[in-house]
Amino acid sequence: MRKYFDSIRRIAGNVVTVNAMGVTYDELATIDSAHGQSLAQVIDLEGQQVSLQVFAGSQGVSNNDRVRFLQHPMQVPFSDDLLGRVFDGSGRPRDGRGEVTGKLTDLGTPPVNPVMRRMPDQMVHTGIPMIDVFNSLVESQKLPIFSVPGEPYNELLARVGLQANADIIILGGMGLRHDDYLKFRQTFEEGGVLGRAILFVHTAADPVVECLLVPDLCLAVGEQFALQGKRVLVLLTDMTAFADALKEISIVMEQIPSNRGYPGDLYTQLAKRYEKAVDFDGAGSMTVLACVTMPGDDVTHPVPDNTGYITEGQFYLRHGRIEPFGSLSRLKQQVNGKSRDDHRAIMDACIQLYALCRESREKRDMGFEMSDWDRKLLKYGTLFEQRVMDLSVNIHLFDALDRCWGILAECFDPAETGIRRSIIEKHWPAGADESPAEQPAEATA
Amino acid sequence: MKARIVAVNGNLVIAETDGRVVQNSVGYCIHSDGTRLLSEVIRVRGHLADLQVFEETRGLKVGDPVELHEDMLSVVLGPGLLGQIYDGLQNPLPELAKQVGFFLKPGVYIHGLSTTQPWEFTPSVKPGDTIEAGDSLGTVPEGIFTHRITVPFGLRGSWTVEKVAPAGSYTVDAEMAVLADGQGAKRSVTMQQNWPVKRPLSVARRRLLPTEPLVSRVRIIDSMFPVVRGGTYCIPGPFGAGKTVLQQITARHAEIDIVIIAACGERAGEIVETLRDFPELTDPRTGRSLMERTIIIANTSAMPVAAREASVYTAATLGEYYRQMGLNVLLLADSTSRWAQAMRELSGRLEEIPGEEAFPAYLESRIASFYERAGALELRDGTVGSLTIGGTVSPAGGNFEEPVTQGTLKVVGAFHGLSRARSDARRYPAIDPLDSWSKYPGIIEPDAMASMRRLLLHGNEVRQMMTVVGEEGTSIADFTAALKADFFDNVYLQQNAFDEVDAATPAERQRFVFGKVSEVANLDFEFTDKAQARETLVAVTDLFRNWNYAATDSEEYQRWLKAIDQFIATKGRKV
Ligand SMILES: Nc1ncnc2c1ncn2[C@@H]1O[C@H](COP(=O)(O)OP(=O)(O)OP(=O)(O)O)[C@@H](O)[C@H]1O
Ligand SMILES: [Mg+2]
């Protein structure tokens, strides 16, 4: 079969239609130009026409130029080589080192058989006490944050990716400035996971479409090395910068847009990356966390309320905090009834009361007065903001969970928390209440 | 028939033909490997055919061959369905996963039921017998339930029985019967046949009106927002706002015989969750384990999206031929959102005219047929069999003024709504009681349901002044209408789904309840002031809400009821 055509019949957006044949559906083409080569996918076939969308933009392709068709879908090189390593959108070494060889993995396979899943039943520990006091971080669940540029969502993700305890680490950025890239990279570094890390980075000064490679890159290494029985965790960053390319591609094929200029099949494209997260029944697991911005902070824009029907929770980040409204774990019934006694009990009377702490200061603020009840209210807000939610706090899930008892007793009596009887009595900090306090007893061996 | 592709888009693929082409008939486009990937004919233009492929598209190319056939896109269906899980073409996936391991593989079909798996057939008919389709010819025993083998759906006018099988143990491929038509015309008959999911099968005397409730154990459907047996209804929620925990708890609970549930462009994790939970959940009605009363059709996100499209309707269908057996059969489907967005990605391809939301314009009629699969049939021996739709909607932003929900609510007999507000505050289920709606009767006399709505309306009214006016411009009167509209939501109106005994509430418990709680609502109090009203209605509610935790007719049980009923003869007076 030939190889080369160079029948260019129409260049517009980033898509390439040349006159060619025997080119297969989602095959992979280079181009060389004047600007260099790119790589390019097929995403339409009509007769001899072959449109291609083209990673590096069309810029510089002229009528003449050379489309090589590679004769298989994109593909990666798979092995143990690609750790400590950072590579561009398109899969090439971005660090200055050689190309790694290995096994050749296609991207974007068939989905994993339900039946081959098994119900995830392992935290991950962050050390961050809203996620894991309030909203657990499941092993192998899918989980974006929700935010609005300025917030810290990206050291967000760098932390947890430190502190996950992973097997395995990726990153996948998108339209990432480089600052933050080299942020990553040094708090990885310092942290000295970047040997067992995988960085592809695309940055905001790539061409737009490239990083549509970008996550399918990452799932497909993660779930190889999650197929050797390794925990991986994936971060993604930032999916709006993925969808927001693919709406670009979707009007140059002049496809009907459905909401807001984005294709029909938002949610099919992103569930299917998403949907890669996964328990293997018999194999390791691969988590992926994800930040979404909300252009407008606004949650029903179409991306955030996409994905928020696919992923298994999220977590608002707003004011450089946790939100603990509207953040939600989907998957934490799954491990917080076996970590500690009083885990649950804890998650609900602290949420519950910080509640009622917001209802306090609303009144407050519209200069109703305060009662005993409404002060008591106050001052818990303002602790426990301070030494749970502020995210500097970095601790323990067994000492975020002391420090909120600790904080309740200092603002209430025990009955006033609405927690089980039981729990209070083996739970409550002694010496906090007006009940005789009984001397921890010291060890008499 | 064999044709050629000319052009691929996506999961779209024409191919060009001289020869015959049948809409809606199935074909397969071959890939150079080899592989087979089944296809629907969804449009005929001159010499080209438009096919939707069931699969990934990945490797065809311009050129390959296409083979088209007669038959429609169909399942089996036969003893053994129950129990299994299917993807939305009805490959067993455990099977699936014994031949391919981890990964889903385009092209590999398996047949839908075991034809190794032996049934004890007992003949209902001698040679000699008239008879016609859907009628049975025998029985065999599928765990709890009395499966027939009937003459073929398809099968028009009159047969003779000539042949029969004697009671014996056979495979769903063996001769169980030989047909003859009168006319030269002989039939063969097995205890398996096809059906062409796009078709309604309904063979029966009459359509009933659906008026028998189906119980689900959920208090405000049940009580509030009732569903019939035979009957259609939707679950419209933003998402996280508690559908899929709804459905799961009904497929758990319902008074019904069988559920099917159809997993459509949903999370793969959460048919996980039922295909590992279900096995080891025992029914009480039945004492077997759930499993044996399910099957799940899982066609999940992240696979092929046409298939996506097609597993309501294998849903639909299984559905359909357990009600031909005298059966009252569930269907869950969970998004019907993703089934009509499947529609509108093709609709897109075959740059059909776009209606709203670039829906495609025959979206409400598509609809409209698949709630109208729903219904009771009297069937032609006089049985009653019922099929029942419940759909979730998935509307983008949350918002109902789409045209998914939109276009639901105009053909289906109730609307659960679930609300972010209530979802958020954990007001489980969050159904919003305020927006919901049924047509249907239910387990509560009319009026006293009523009743209770006009309190939820009026406690709403003065709960929306108070936030104008304060608790100091509201008079004592409508304060107490606004705690006891507190008091029915947080009692009866949300359930706790994670306890044992307040997960599911019997119809007759319910009836017994709800008279309670509209006795503490009729009270007339005469309260004084706010505070003392507030404490007697808080009072009142933590010991109902014991007494839900408490199981039916034990001794903790009748202790709250005492308490209640001395509530309610001293209105919560100390004495
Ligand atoms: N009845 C309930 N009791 C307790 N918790 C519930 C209940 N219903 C829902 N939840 C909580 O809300 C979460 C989301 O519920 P669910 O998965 O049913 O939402 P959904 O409406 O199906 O969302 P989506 O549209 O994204 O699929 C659950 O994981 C659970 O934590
Ligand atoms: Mg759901």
Contents of the next structure:
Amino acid sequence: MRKYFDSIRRIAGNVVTVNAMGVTYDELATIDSAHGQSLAQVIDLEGQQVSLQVFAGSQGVSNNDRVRFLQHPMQVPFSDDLLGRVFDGSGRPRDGRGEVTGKLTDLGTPPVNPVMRRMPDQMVHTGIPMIDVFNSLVESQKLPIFSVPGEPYNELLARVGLQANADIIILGGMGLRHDDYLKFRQTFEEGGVLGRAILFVHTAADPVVECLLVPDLCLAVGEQFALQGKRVLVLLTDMTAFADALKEISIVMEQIPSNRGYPGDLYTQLAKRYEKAVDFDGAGSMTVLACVTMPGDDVTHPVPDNTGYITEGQFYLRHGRIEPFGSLSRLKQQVNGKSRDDHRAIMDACIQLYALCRESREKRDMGFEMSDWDRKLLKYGTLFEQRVMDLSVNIHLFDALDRCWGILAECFDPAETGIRRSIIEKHWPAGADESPAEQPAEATA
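Form predicted together with its partner chain done, so how does the form predicted alone look?
Here we give the lone chain, stripped of any partners or molecules.
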């Protein structure tokens, strides 16, 4: 039976406070006003004082209005009809098509019990060498992309969604510009994956509470598909906008702020979402790849700082490239030894030589004399950036490994790579020049 209360005590911004009993956190409510009915959600409980975030804003709400609690949290209808559709942050259609009906699924349910999970051991191929070769993405992994505004992080997410070997792609957009939303949609349509994709999009003009619901909508739907045996890839952008929405609401509620004004439970709020990534024992999996923008390129900012403690590594996107130093996939060892016998050897050798190239560049920039070894390293660094690090490179993992071998053979003698002789004898390109340092570097990839 629904509960009715009409003692609204306070209206601040889009938050309404009412005296009520027997109410639970995250429960939905409706507010009946002279302007119609508004949907709201419980966001704070303090004794008999219940704070509700009004989805469409509190304009038109008065102290005499009636509040009805619905005795259930926010729900999303789940069915295969969700595929190919675009929704807003409240689950309403944004594509001009009808409502979806199906089994109602609660949002914000607890993460899966670790006992029911299996050890991740399947690679998610993306076609991006800096991910597949050097920091492999693994099914059920939770990984953020640390970036700054202006970097092509949305384009990177769209490419991963387009090319990843996943059955279902779910995009959660938070605070997106309208043109960014249209670009995601166009990319998925032109790539032929929109039919197996679901988009939940909150734009900067939408109510702030819908920004908070987007990750929960994505993860609730993704979990249900994973239980059906599907491999689900969830793309979230931008989790900093999600955290800013949390901060905005906490300020309105006059909560004591923590670091830089963010609420004290920021870590918990982020972990509740990231920890939904899972590989079910006997069913499918859900992988979470999220973008986290860093204001001022500051990795100590509360959002990336807290995120780094929860997730299993991170990618750094700087100057249009995934940086090899600092980027890390803590689960890559679970899969890169099973792909090809030279995967780990190439991964280690290429990064070590690129680190030495960075040192040689510093010596060159400071005016030191360059040795033959320095010149080999400089040539290698240029080719590696052009043919492997450039985000426009789009090749299969095995082709990327072969390309790395070709670059090594073009710049170094076999003994200079530091790779085991048994691996070199098997994979060193046939007919490679014994004096590679004399060859001119190619201008383009």
